[in-house]
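Have a look below at one chain only, the form predicted alone, in structure tokens format.
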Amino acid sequence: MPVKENTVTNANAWEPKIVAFLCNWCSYAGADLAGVSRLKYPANIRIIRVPCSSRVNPQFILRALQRGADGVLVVGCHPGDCHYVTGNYFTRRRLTLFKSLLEFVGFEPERLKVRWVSAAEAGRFAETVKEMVEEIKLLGPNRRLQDSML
């Protein structure tokens, strides 16, 4: 039986995959409100709910990029409004350093974004996702950190 080959290849068909780490108390509620309010934003995002943005270890980001994510978005409460008081300050420090390290080793720093979104800012969440998807589309697929075994 002959094997049918897929001859349709369209460079414009590529859509970026973005992994988003959202804090439980503000950002996840903002994303939920965006959905309930039927705000339109790209479906390229895969949300992982974390207790606080400070729980996002840089290894999680590296692993997401290795597993095929084209970008990573970390969204937390606004500084000063963290449910755990200072969690987002730790996030800001840790991920600013990590982003510099990624840039130093030749990785596009635009693939990692850290944003602050409160539970009432559904529009801001939708705009953040749209902005991230547009920027990743300009960068193209992530091929730098992907596992060779996948």
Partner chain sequence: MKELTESLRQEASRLLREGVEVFIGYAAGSLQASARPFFATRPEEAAELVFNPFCVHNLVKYLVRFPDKRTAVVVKGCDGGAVSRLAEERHLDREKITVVGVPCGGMLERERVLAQLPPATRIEAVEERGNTYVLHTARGEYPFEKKANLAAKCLVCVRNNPVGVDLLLGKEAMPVADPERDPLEGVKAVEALPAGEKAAFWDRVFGRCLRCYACREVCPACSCTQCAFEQAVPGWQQGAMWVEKAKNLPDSYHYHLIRAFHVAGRCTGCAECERVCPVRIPLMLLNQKLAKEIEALFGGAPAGACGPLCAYAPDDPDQFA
Contents of the next structure:
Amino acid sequence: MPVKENTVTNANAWEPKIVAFLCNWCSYAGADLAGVSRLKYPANIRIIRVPCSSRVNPQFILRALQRGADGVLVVGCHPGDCHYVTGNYFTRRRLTLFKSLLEFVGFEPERLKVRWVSAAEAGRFAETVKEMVEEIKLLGPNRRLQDSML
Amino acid sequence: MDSKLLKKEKLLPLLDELRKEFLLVAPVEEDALLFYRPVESVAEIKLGSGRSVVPPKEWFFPQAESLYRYSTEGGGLVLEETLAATPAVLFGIHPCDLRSFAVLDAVFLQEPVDRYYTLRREKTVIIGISCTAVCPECFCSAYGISPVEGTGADVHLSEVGAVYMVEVLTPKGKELVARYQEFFEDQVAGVAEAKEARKETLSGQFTVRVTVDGLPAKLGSLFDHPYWEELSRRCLGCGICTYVCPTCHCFDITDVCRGFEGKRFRCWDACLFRDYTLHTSGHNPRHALYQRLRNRFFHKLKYNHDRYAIEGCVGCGRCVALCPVNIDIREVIATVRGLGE
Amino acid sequence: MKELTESLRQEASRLLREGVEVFIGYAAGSLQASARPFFATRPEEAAELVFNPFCVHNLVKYLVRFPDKRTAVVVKGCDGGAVSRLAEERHLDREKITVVGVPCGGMLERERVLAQLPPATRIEAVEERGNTYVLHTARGEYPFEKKANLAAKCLVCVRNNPVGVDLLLGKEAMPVADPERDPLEGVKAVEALPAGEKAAFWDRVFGRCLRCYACREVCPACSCTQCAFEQAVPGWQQGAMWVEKAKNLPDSYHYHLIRAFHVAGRCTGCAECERVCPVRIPLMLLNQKLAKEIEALFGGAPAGACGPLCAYAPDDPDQFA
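Switching conditions: you have the form predicted alone, so give me the form predicted in complex with the partner chain.
Let us now look at the entire complex, which starts with that chain.
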């Protein structure tokens, strides 16, 4: 589903859009628990469930930013706890490197956040989202990578 | 044809005046590369005799241009054409690129005319400029172009000593010169002769003599010659030669769709790319690189001539200079002319 | 350089007689101070082979075009790594390839040579005299001091003598690297910029990308049979395309970042991507940056088929905890 372009009518009305890729086994369950536990966190995230955080191709991140996301959150199991044993170890290498590349080309590194959240850590999930929304609000809308095709 | 003079020191003030009335597109330098770009101040303009990386065809036929937007919101269909062009002055075009406009005109102005190209073409006044040096890759003389010739420009400038000789070549050019007459002076004796002398000097500077006589007919018999396979061995299959060619005009039309809205645009395409002739079925009539490379040379050296009675190459030398593996069209021409059938 | 060219021709001729079907080397180019890739298939064609400081091309990528043939390829020190990389990834059958190594005293920056040589002067011979290349022409000798005239990548090169080759020609080359010069000075200069200036720099250089894909086509690490950026599906299925065919800045970023990322840890540093770019995008900055980070974070590339991003260590640095 396409993410519609942000329209800023006034500075206060702008709300960041964050695309969150959640691993099916830990983080998605963690988010679910946050909901069941009635924990409050900002409604700025759009969750996409992936089988493992290592499924997140860096191209997904760029595409999300191009199509209107202001930030991308990738959440996976804690290293060592991967359902597929080693998946998130690869995620860790890949996204650490990718983040440094984004920073190298002058992109705010805060727009890509990676966190490990287990199925039991509903509070940590809610905190992560809160923290990220705050950070992105400070940065303002992502204009730099956004497609101007429309 | 009218002839005028423009003192060298009056060129930038004239361009500055033009900039107030028109969108001024002129050569600018970026990281030691030349590009034709709209300028905001005449200080950005790079005067001199360099060759731009991307040819000025970009101005009439941009690498990517939007044709129309559409919206299907609420079940209806709304189309909004994005046809617009600002009156512009395209400054500093060299004789080879001036000829390239004639090659593009043959394609885009034939019926049915291409409205996007035509509109920009009509609204643009072209100021040509003679070359003051010949690059080692240049071979425009092969196509009967002289480095000081202004054919194709509305107004053409040739540097002669401390002045530019100004040739007013079209009604559009005449109008422009009349409107800014305070910048121009009357022709004086000796200037035209000096320009002719420059032509002689420059003509002697071409490093490679290229003859294209009988090439289209000759090529016709060489379609299946093993030479093309041999030549393609070092070809990378990239799009450099087509994207820097002032006469290449192939394009693709695609949609970008986001939900209920979208845009249809066209963009340059290159016959060296694998997907250029790829059919939806998966079949590719030019599946091998040699077929694609052969097509490029046949288009430049034969098809364009056969279809539009104008040569598809202008001898600007861009592809020669920029090909990373030294596929040199001058050498291809010479080899083809010498091949047995 | 004359002796080297001679022994190159002899060996090529011998190999072609002894069953090598394609010998990939260099021949003189059509332009002043240039060379071009050359494919000899018959022993007599070996006479066209040359080696001189204009043989800058990395010929290794051409090997993948001849999967069923017995081939031989000329490699410089900086090209050699690409053969083992492609063989490890099983794009090449190493058994079928004879790798002919040539010691290299550095490649001259063509532009600098042209700026100093009178136009249309034919270079008749090149002589290597210690730290200088001397170009012999009909108008006399032109010396080119290496330190001032070599290509940037050669000034920091420590791979002058190829390793892992089947045949090594000529005499051992003396290192030309300037120990004073930091190979990563370009990367560090960009890193030191404030974010806004970094953005402006990359906006400018990516903004002029033509999407000719020469950097991909020439790269020996770009060895996928189908590239993620190939427009293999018709436009109306554009959801399946990663970048639009029309040139635009966000997509140019997408292409270049992902291109660099796909070769991260696999790039062998031949700098061909940067050389072929018609609009001079400094692509090696991206490749070097990634190599630098990989070294710092994961301690360099481990032995293995597809490099450090296909491996992990449980105690890798973790900034995400």
